[in-house]
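Only one chain comes next, encoded as C-alpha cells, the form predicted on its own.
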Amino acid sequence: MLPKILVAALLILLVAMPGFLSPSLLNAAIQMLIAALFASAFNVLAGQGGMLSFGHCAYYGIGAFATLHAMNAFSGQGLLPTPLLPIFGAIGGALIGLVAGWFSTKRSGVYFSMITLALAELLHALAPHLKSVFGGEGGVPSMRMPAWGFTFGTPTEVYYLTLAWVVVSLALLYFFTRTPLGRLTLGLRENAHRLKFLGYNVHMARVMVFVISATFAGIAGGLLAMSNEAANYSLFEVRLSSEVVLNSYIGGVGVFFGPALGAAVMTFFGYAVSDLTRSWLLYQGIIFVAVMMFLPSGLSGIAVWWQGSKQSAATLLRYMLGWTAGTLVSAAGVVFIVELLQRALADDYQFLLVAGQAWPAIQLFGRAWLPGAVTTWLLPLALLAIGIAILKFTSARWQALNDGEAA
C-alpha cells in the first residue's frame, strides 16, 4: 500500500512541478525523465535478465535520429502528429536492438558485453561518415510542429509531453515485469542452463529481451531529439553507455525504479554542479565508487532496508540523521581537498609560482588559503575524520542493536 502511495503523490509531484520551477530547471527536469526512462529501459536487459550491454547508447541514439527524420518528413511537418513521433524512435530502437541482439546474446557474461560495446562502437566510427543519415558533425536539425492545439514551443508543454510518454513507458516496463516473459527474464539472470534444461529457448528469449530494452531505450531518445530538436553522432559515443550503467547501479538495478531515482538524481547533480566546478565528473566517479563499497544495493536499497527492518521508524530515522551527517562532513572534507588541489594544478596559477618564493594564496570558499601552509590541510583532513568517526560511530551503534535483539 506504502508504495502505491508514493508512486501517486511523485506523480502529483510531477504534474505540479511547471507551476513552481523556472524554465531552466523545467529544462533540467526533462533531461531527468529522459534519463530515468533510458536507465530502465538499460535496466530490463541488465538488471533483470543479467545482461551488462556496455553499448546501450547505440539504440538511444538511433531512436533520436529516427524520430528526426520522422519530424523533417513532408517538407517538416512530420510523418505523424508532434505527441506521437516518439513511435520513430521506438521503431528504430527496435529494429537495430533486433540486429544487435541476435549476434550479441549468441555469447554471455563478459564476451556479451564485449560484443555490444564494438557493435556500438562501430556506430560510431560510421555515423560520421553517414552524413545523409546522421548529417555529420553537424548533426540533424528539425523543429516541433503545433498539434492537437499546442505549440510545442515552451518548456511546459515539452515537459507534459515528456512526462506523459515516460510515465506510460515505466507503466509498460512494470508491466512487462509481471507477464511469463519477464518472469522467464529473472531466470536468464538467476541460471539460463536451467532454462535450456527445461526445453526453453535461451537464445530467443533473451533476443526478445534485447529488443523489448531497445524499443524503450529508443523512445528515450526520440525524447531527447524532440526536447533538444536536434542530434548529432555524439549520442554515439561510449560516454553515454557508460553513464547509464553507473547511473543504474547509484540508483540500484534491484529494484524496479532503482535505475530511475538514480538516472533522476546523477542528471540533477551534473545540472547544478557542473557549472560550479570543472571536478564534477571526479565527484560523479567518486559517489558511484562509494556507493558500491557502501551501498552495494544502490540508493533504493535504503527504502528496502527501511521497510524491511523491525526498528521503529524513530529509531531507523535516528540512524539515518547520523550517517547522513556522517556522509555530509566526510563529503565536505573530500570536496575541499579536491578544489584545493584543481586550483593549485591549474596552468594559470602555476604561472605564478617563482622558485624560492612562497606558493601565493589560493581564493576559495569566500576566503584565501595558503597552499604551503599546514593549517590549510588540517581543515579538511579534520572534516574527513570526524565525518569517517560518525560514520563508525553510528554503524557500530546499529550493530550492537541489532546484535542485542537478536541474542
Second form
Amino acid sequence: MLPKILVAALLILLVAMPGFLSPSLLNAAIQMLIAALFASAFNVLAGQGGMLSFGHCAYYGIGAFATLHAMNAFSGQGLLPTPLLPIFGAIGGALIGLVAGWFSTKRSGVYFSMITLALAELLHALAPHLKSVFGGEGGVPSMRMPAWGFTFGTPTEVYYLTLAWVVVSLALLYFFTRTPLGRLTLGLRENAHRLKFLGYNVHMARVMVFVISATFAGIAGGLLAMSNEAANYSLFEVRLSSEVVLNSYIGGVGVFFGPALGAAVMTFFGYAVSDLTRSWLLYQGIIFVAVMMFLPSGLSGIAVWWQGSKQSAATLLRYMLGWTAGTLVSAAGVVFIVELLQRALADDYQFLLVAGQAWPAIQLFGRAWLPGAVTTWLLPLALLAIGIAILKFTSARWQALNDGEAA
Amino acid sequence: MEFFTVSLINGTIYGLLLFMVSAGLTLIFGMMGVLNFAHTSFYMIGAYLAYSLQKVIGFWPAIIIAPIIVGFLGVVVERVFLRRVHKYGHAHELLVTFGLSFIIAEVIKLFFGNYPVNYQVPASLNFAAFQLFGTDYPFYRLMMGVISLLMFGLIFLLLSRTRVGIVVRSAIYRPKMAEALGHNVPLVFMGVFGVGAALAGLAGAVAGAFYTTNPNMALELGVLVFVVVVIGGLGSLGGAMVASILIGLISSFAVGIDLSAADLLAYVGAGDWAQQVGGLLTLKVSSLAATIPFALMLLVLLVRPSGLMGEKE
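What would you give as the form predicted in complex with the partner chain, now that the form predicted on its own is on the page?
Every component of the complex follows; first up is the chain already shown.
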C-alpha cells in the first residue's frame, strides 16, 4: 500500500513541478526524467536479465537521430504530430537493438559486455563518416513544430511532453516485468542452462529482452532529441554508456525504480556540482566504487534493508544517522583533498610559482590555505580518519547487535 | 611493394604492442573470470609514471621502475577492491574495476591536465635502424616489437617450463583442485594480477614515448584490447597473440587502402548504382580503418563463437 501512495505523491509532485521551478532547474528536471527512463530501459537488460551492456548509448543515440529525422521529414512538417515523434526513437532503437542483440546475445557474461561495448564503438567510429545520417560534426538540427494546440516553445510544454512519455514508458516497463516474458527474463539471469533444458530458446528470449531494452532506450533518446532539437555523433561516446551503468548501479538494479532513482539523483548531482568543480566526474567515480564496495545493492538497497530488518525504527534510524555522519565527514575530507590538489596543480596556479620560493596560498571554502604547510593537509586527513572511524564503529556496533540477537 | 613492406612491419609491431597489453588481461580473465576494465588504465599509469620518472632518473631506469610500481598498484587493487567484492559475484567485480578505470582517468587528469604530455623517445634512441625504400625506419619502433617478443617468450617459458607455471596453469583451469592440493590460490591470483598489471604498465612506459601519452589512451586502447580477447578466446595466450597481430596488420593495411565498396562494384558494372546509393558503399576503406577490428570480431563470433583459440565457454 505504501509504495502506491509514494508513487502517487511523486506523480503529483512531478506534475506540479513547473509551477515553482526556475527555467534552468526545469531543464535539469527534463534531463533527470530522460536519464531515469534510459536507466530503467538499461535495467531490463542488466538488472533483470543479467546482461551487463556497456554500449547502451548506441540505442539511445539511434533513437535520438531517428526522432530528429522524423521531425525533419516532409521539409520540417514531421511524419507525425510532434508529441508522437518519440515513437520513431522506439522504432530506431528496436531495429538496431535487434541486429546488435542478435550478435551480442550469442555469448553471455563478460563476453556479452565486451561485445556490446565493441558494437557501440563500431557505431561511434562509423558515425562521423556517414554525414547524411548523423550530420558529421555539426550534427542534425531540427525544430519542434506546434501540434494539438501546443507550440512546444517553452520548457514547461517540453517538460510535460517528456513527463508523459516517461511515465507511460515506465508503466509499460513495469508491466513488462509482470508478463511471462518478464518473468522469464529473471530466469535468464539466474539460470539460463535450466531454461534451455525446460525447452526455451534462450537465444531468442535474450534477443527479445534486448530489443525491449533498446526500444525504451530509443524512446529516451527520442525525448532527448525533442528537448535539445539537435544531436551529433558524440551521443555514441563510451562516456554516455558508462554513465547509465554508473547511474543504474548507484541507484540499485535489484529494485524496479532503483536505476531511475540513481539516474535522477546523479543527473541532479551533475547539474549542481559540475558548475562548482572540474573534478565532479572524479566524485562520481568515487561514489560509484564506494557504493559497489559497501552498499552492493545500491541506494534503493537501503529501503529494502529497512523493510527487511527486525529492529525497531528508532534503532535503525540511529544506525542510519551514524553511517550518514561517518560518510559525510569522510566525504568532506576527500573533497577537501581533491579540491586543494586540483587548485594547486592547475596551470594558472603553477604559472604563479617562482623557483625557490614557497607556494602562495590557495583560496578555498572562504579561507586561504598554504599548500606547503603540514596543517593544511592534516585537516582533511583528520576528517577522513574521523569519518572512517565513525563508520567502523557504527558497523561494529551493528554487527554486535545482530550477533547478540542471533545468539 | 613499399606500401606492403612498411604496412607489414608497422602492423606487426602495433600488433605486438597490443599483445603486450592484452597478455596480462587474458591471463587474469582466464584465471579469475574477471574482466578487468581497469587493465588499460594500468597501461596509462605506466606511460605517465615513466614520463614523470624519466625526467628525474633517466629513460631506462624509468622504463624498469614504472612497471614495478604499476604491478604493485595491481596487487593493491586485487587485494583491497576485488577480493572484497568477490562474494557478490563476477558482475560486481567487473563493475568495481570499471569504476576504478573511471577514477584513474580522472586522477590522471587532475595531476597532468586534459591534454597530452610531452613524453618523447630519448634522443639516444631516436635514430634510424635501417633504410627502407629511401626512408629511415625508426629504431625505437623495432625495439618495441623486440620487447614484446621477449615478453611473450618469457611468459611462455615461465608458464610451460617452471614449477610456478604449473601452479598458475592449474589455478587457471582447476582452481578448486589446486587449492585442495595445498597451493595458495588467492596468492597466485594476486601475483598474476600484479604481473598482468606490470606488463600493461611496461607496454605503456615503452609505447607512451612513441605514441601520445594522453588521458584518453586507456579508453582508446581498452575497447581494442577487449576485441583481442574476444577474437583470441578465453584465457588463451596464443590466441591473444594471433588476434593482436591480426588486428595490427589489418588496421595498418586498411589505413593505406584508398578503395571503397563502390570501386569493387564498378568491376562488375554496378559502380554507378553504388555511387547513387552512397552511404557505406562509397566510404573508403581507409576511413573505415577504425571499425574493421569490430567487424572482424563479429565475423569471428559468427564462425567460431569461442574465439580463435578458446577452448571453454
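Only the largest set of C-alpha atoms that superpose within 1.5 Å between the two forms is called the rigid core. Positions refer to the first chain, counted from 1. If you're wondering where the values come from, they're calculated on a predicted model, not measured in any experiment.
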Rigid core superposed: L13 CA moves 2 Å or more between these two forms: no
Once both forms sit on the same rigid core, is the C-alpha displacement of S22 at or above 2 Å between these two forms? no
